[in-house]
Amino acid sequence: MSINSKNPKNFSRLENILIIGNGGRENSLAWVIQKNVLVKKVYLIPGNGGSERINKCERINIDINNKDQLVEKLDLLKVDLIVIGPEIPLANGLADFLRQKNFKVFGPGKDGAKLEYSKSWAKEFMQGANIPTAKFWKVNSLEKAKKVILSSSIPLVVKADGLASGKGVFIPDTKDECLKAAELIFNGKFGKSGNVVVLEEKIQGPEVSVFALCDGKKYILLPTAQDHKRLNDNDKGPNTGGMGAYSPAPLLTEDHIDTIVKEIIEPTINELNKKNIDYRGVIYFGLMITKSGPKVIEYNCRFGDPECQTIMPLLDQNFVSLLEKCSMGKLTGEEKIDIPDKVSGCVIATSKGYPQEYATGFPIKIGKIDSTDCQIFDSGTCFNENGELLTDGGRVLSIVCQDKNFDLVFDKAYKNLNKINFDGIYFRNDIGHQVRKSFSKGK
């Protein structure tokens, strides 16, 4: 329902929630939002084959780019809060448009989304705010890239400037590989996203993910997480959108968190305010814990995937109320997130060939799994005419489990994953290797 800002009665209504997106991230958001007793319906545009397995959920078949039809539908459904999941509609300014139509929206405007859709802008943003990050060079031609790469004493990280679905980052071991990566990007591998390339010094250390729900001025931290970007075991192979994750990340001490808050999170929000960017959504901080302290690798303007699937089961029914407060600029600074005495882990099953070329349309068979503290969040699935669940993406689904320690979590996750099958199913066998005691003993 369109919001009349002069009518405060609308501010407390949370009956009908809309989530925009079609991945595992959006399904996990729907799963935790439906827990709230005030919520009667969770709509997903467009959702996927697993969306309607979630309580209170319904998929809506509508083109979000048809703005008039979208607003008409949202009014008809009396939507009280809109949560925008993916980066592309945020980068295209959908949150701005819907706010102009007086809807409550969780998700930054186009100006805030630039933290993700332009890596060079984000690096210059960090530089201006003295936020710790790797040294970088912004280049707009292959010739300039070659000059920087060949003059460097070490191989550099090569990044497409724009959105590339998590696949636009190359971490070469040699200068020759750097040159090939730059050539690939400038030759159109990622379309217009590769018109500019960012070259970065390679920094060392474990990577972690930190999420802050922001209302424009204030923020609240979610549980931390660690993602596994590489395709294959032992962190080998090409970068992907993510092959698995766990939460919280034990390597982050309270001292680390204090440093991250003081040197990264608060300076980021302060710099956004200096630029008159009213950021109402989640800020994802992709960090590397180096010997000299935490440094920002990248920002995302949305929940990470699969970190989101991993974190959501640790949250309670009040989560959707926090999203609403952020959408209205109404965080008090006193909010607390009560985390259960459990940890969570996620393993992604992909189609054969991902993240390159892959085939879809294969039937998915799900056997009897242990559903105690375990969720299946579909990422790339659909139904055929006979109601049969089929693969419909590179990352097909995630198994997420919770328990009192990571050994129990991943034992259960892999046991359940072995009861799921489709032609060409692939997954890493070592997700959580950093925190699995039994895994390290078995090496």
Ligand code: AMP
Given for the second form:
Amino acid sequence: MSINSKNPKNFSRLENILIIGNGGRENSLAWVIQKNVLVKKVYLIPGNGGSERINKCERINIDINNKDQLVEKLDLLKVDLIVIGPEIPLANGLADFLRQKNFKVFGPGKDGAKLEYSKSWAKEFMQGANIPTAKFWKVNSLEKAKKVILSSSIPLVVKADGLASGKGVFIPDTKDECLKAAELIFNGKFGKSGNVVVLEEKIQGPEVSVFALCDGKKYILLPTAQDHKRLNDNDKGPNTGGMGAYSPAPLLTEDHIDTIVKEIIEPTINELNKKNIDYRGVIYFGLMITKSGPKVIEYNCRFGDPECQTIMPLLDQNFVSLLEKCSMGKLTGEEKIDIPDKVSGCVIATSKGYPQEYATGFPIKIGKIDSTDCQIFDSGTCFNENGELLTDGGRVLSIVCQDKNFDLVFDKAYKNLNKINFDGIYFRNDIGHQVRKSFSKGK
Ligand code: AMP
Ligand code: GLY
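For comparison with the form predicted alone, produce the structure of the form predicted in complex with adenosine monophosphate (AMP).
Below is the entire complex, every chain and molecule, led by the chain shown above.
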């Protein structure tokens, strides 16, 4: 969509910031945003049990789908910049709506969010721009899926086209499992999100997350990160939203980054422009570094979780100005993100049973933690009527630390984690195993 050039809010002011979302990602955004001296208040809709532990933060209890009430409230609070965290409101066009109401918004419109909410669209987009990615077949019936699967000479991955809370991707080992996955999706496991299925060539290599803040034309890169998708140690078990992360990802060499910029990031932004998509937000490139070079596994239209919690503590008070510049189409592309001489790591504490069924409502006990360069960002918590902090999600807490090297980072994170408890607490013990010198495999 075109942004109103007579926008009355087309001037810089950063006193009141609103963040939409309720996870650890949004709390970490609030944490870095409040560092800016110009910022007086950070509102979160709805936030969670940990949001108000963060300086200057206040939760607002309002339904974002009640548009009239939302706009009235934002006017009342004199909100200067809105940051939309999760993909669902972006896919539903919330950024478009708020921009039409003349708010400055960091987050793409519905057109840009399609990079995430339709995997087949994203694949065709990449094909059109010659962006390296796995080969794919888009099918709209089980019959057609069967044909591709049975005639394929290469191993395939099966994906529901639409949003499926990170659960719509199957990595089968056999053709039989492949067929079962396609059947499950076409039988309605993900509702309308499974009306179309994408079958993809299974590719191999380590995965990295790269984030570009984009103002529609220009972009700047954040420090890279590596997520840990599998539930259990040694990268075993089912896929999750992410069990921990570290940043930067030393696996990416300068050469890799040059290639990623030339072959992936710039062609993506050029293609968005070609399609008249004015993308003002973050583009999350989920990449696999294969033997034949980096390839895009997926695009997301938001920050990664837990990558965001991991990266934000490496950034300074200028970060919020960058978000604002993106929202206004005013990046120069020359902005520098000064990173301290530190690295960062995050371990997620989850509820027993996650990513499948899990119970909530267990009291959380946090002992005396080392708070030097350590943050605890609540991912899924709430309070009961006595003001007790309770578990309220599959991913409960993000324990994040920074230090001179990854061994120190994760020693500190795990020491802190051992002072935290709730019924059924579960976490991986090997987050950062790729970068911890002292880590012995199988420990
Ligand atoms: P996604 O939700 O698209 O990020 O996929 C979840 C995970 O599935 C990714 O992080 C990869 O580990 C894996 N995956 C997705 N697509 C492929 C592919 N084409 N080949 C191999 N693994 C894949
Ligand atoms: N950490 C993966 C994601 O946010 O999708």
